[in-house]
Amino acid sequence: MKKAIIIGATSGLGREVATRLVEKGWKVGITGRRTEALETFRNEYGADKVCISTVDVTRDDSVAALDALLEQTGEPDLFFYASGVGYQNHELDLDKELRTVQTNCVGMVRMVDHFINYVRSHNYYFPKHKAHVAVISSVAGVVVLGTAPAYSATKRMQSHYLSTLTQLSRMEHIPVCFTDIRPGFIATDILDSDKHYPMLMTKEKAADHIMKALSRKKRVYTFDWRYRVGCFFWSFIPRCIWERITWIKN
């Protein structure tokens, strides 16, 4: 029975994710702050297939919380984090700034990095059985949006800090294999329901898109076509110039 740890379960994309695992065999450890959210989870599917812990990744004691988790699940073969804030925020309200790094910034450093430091001591894990990471970053990480400032840049960083993270894995012959997932506009309750959003995808189809990326072990994942060819034109973009657009909204 494969195994996985995912960060971020109650809801949005990583419970899709998780849901799918589960039904195809595999035994879950998921995260997030919403413990009645986990539990109803782990009734539906069953205490053998899943296992929950109440995790703020925000808070220093996310780590200890991570380790009972592990311990239950035992050593995972995919650590999929899917936590994640953002905001529109016309006003830079300083809250929801800070909130935006501390969850998407600190909290990721904080789980990946004391994953990672779990594969150095696991014997489970080897070159030809590596453990698997995957974040979900986003298309705004690869072209800033100046109507949400923090989410633009967390999910910039999330992506260099993957690139690190390989790179710094081959250097330590850590065995550890990363896929970066950047996703458009998803159907889920961080986008705001009364705007209109381009090429808006529904999570359902997302998590297909996602399910995909992880089974072929993607370095990095672009969904769906139409964002790959964006970032594609989009990268021919002088800096001057894109800071100088001021008719996106969204």
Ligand SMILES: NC(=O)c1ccc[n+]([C@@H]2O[C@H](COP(=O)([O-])OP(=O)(O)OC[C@H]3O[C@@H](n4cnc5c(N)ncnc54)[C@H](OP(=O)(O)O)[C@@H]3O)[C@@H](O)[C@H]2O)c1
The other form holds:
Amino acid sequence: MKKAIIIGATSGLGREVATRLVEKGWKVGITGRRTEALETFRNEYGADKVCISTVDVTRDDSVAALDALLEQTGEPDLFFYASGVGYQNHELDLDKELRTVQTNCVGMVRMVDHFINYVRSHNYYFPKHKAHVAVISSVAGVVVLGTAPAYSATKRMQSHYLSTLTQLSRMEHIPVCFTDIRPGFIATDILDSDKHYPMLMTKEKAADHIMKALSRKKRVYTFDWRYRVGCFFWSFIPRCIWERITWIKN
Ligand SMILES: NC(=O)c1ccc[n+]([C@@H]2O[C@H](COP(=O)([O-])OP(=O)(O)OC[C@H]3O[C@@H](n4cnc5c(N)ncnc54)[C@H](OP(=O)(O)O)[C@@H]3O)[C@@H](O)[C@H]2O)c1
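I've shown you the form predicted on its own. Could you give me the structure of the form predicted together with the named molecule?
Below is the whole assembly, all chains and molecules, this chain first.
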């Protein structure tokens, strides 16, 4: 039975992916701050297939909670970081900016680094098994989004961090491979329901893309094709031009 740990599976993309994995016969260890949502998921699929642990990635004790979940679930084949917050923040509300940094950057580093050290210390992963670490960053990390400063910058950091970890694990012969998942706009709770978002995708369709990226162990996966084309051309736009673009709404 394959196993996965999903950080941030109480709603949205993390929950969708957890559902797909369980329905494919995987055992999943799921987390989030909302204990009730975790319990509902476990009740739906059974405690033999779903382990839960309430985790707030912004807190120091999240590492101990992750250890408890690893113990319950067993050595995972996949470690999937889907926790994230993001805000449009024209006012530079400091609380929102810092919460975004804490969840998307500090939380990710805390969880992912702890898992990589777990892999290093578990013979299970040598020599034939490679653990798979996947993180949902965003297309927002490829472009500059002045409307969501911390969000855009933390998404860039996540992608860059996965590159550094990829190089480090080759240097140190750590049996881990990485996937950086970069979606465009998906209709989940993270978006404001009263705003219009271009090329908005349903979370079910987004989960199809994520499952494809995971099964193929893609290093970077941007979806859908329109965003892939967009990112290719956007990468040629010089910074001095991007910083002058003032008509972006989201
Ligand atoms: N939706 C989009 O348009 C879009 C586009 C690109 C990238 N993404 C990225 O996709 C990821 C998932 O977001 P989503 O769209 O599925 O939104 P979502 O439905 O709001 O899900 C966010 C998840 O993160 C968890 N979370 C938030 N703060 C946490 C904390 N401090 N500790 C632990 N877990 C925490 C939430 O669980 P609790 O509230 O229970 O803690 C929830 O499970 C995020 O990284 C987001 O940036 C989304």
